[in-house]
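Shown here is one chain on its own, the form predicted on its own, set out as structure tokens.
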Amino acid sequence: MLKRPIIMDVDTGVDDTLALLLVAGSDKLDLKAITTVFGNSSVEDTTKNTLKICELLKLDVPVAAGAYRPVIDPPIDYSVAPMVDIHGRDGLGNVGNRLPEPVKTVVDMPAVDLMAKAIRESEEKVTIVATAPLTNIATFIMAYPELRSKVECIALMGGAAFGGNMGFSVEANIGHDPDAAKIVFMSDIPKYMFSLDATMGCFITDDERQAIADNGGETGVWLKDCMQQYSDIYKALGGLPGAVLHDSLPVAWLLDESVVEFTHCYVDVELKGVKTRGCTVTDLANYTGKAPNTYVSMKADREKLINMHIEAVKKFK
């Protein structure tokens, strides 16, 4: 069976970890490389977390560290950033110390160069799965314009047609680097935006977390515990039954397109609004008359998504 070549661009926290579980548990994807970026934690922490998760999930692929800050905005002050309360001080639900220090190391090249190398050497077009601020992706587009045609699409977790989770109209991955997001959305590479409109329905209950533990041996138990604080926050602040697995949705779609329903429309990124900088302005009614440039997720099959995680973790029992 022909596997779909992908690159994962991550800021490994809890939900990135679950997305990587789906990759590791599938025989449909050919993971060429993983690149890291700031976001849920500093790039130093997201890179270390990524190396740990690669060893946990037996992902033997090159990893490269990328951007430590947005293109223009100041670096994030992680001493006060709210992400540390959501993902834990270590980015892994405060249980990262239960994993051994990684033996695996990063390759000796920047993330965008590894991305370019993997895409250039691939016989097939490569899908970029971005579950983090889009700084690395924007830099790649600007630095390697000749490789755009070798990118099948960018499947990005971020944005929202309605609402936000960083502000009332701004989603965090876009809000952490709006200028980079603008570059990506204005590019001619096909884009699939896995927005909060769909991902907020992708919660995992306590019973479903227990099923991951029951079906995944020690790895499953660790994954269940990794989601504990993340789940508690969503219950307390969001009124949801459990943690929301935002970053799993683009990977799940690559494995089974029926998991997500899209609408095709024009999306732009607001850069000048005082309260709306980073808003993904989604023209669902074709008010602008501009040609659609993005497939926007509007609905997801939560039960199918959760079952995919339970099946994936069985590989590690």
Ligand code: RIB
Second form
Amino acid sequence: MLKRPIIMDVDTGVDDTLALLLVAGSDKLDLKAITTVFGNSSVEDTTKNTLKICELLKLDVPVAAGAYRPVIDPPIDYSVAPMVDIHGRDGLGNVGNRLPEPVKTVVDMPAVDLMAKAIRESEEKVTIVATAPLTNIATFIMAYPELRSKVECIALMGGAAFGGNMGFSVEANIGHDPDAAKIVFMSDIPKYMFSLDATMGCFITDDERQAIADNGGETGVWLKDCMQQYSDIYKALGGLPGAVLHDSLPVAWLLDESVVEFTHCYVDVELKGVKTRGCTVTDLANYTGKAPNTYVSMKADREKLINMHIEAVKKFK
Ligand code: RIB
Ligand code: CA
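What about the form predicted in complex with this ligand, after the form predicted on its own?
Below is the entire complex, every chain and molecule, led by the chain shown above.
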């Protein structure tokens, strides 16, 4: 069976970690490379976290560090950034110190060059899975326009047709670099937007987190603990039964398309709104008359998604 070639761009991150678990537990995906970017934490931390998670999940792929800041907006001050309360000061639920220091280090090239190398060398078109601010993706599009035709699609976790989690109408991955997001959404590469409209329903209950611990040996126990603070926050702030596994949804879709329902419409990114900069303006009713440019996830099958994680972690029992 031919494996689907993918690249992941991450800001590891608790839910990025669970997305990587789905990749590690599958024989359907050929992970060519991982690139890192600022977002849930500094790019130094997201890179170190990614290297640690690659070793935890036995993902032997090249990792390259990417952007430390948005293309236009000022760098995030992580000494006061609210994300550390969600993903923990270390970006891994404050249990990253229970993992060994990574043996491997990053490859000696910037993220966009590793993306280009992996895409150029692949015989098949490559799917880019983005679970972080889109700075690296936008930079890649600008730096290597000739490689756009070798990208199968961009499957990005981000945006929202309704609501937001960074202000009332902005989702974090888009809001952390709206200008980069604009470049991505205005590109001619096919796009699948796994937005809050679907991901907010993808919570994991305490019992399901326990099932990951019960089925995954020491790795499963660590993953359960890594989600603890993230889960507490979602219970306290969102009134949800547990942590929301936003980043897993694009990977789950690659493994089983029936896990998501899409609508195809025109999406743009608001850049000038005082309170709405970074909002993904999603034209569900086709008011603009503009041709659809993005498949937007409107519904997800939560139980199917969670069960994929429980199956994936059995590899580590
Ligand atoms: O809004 C959710 C997204 O922001 C996820 O990718 C999470 O990891 C954070 O990066
Ligand atoms: Ca993320």
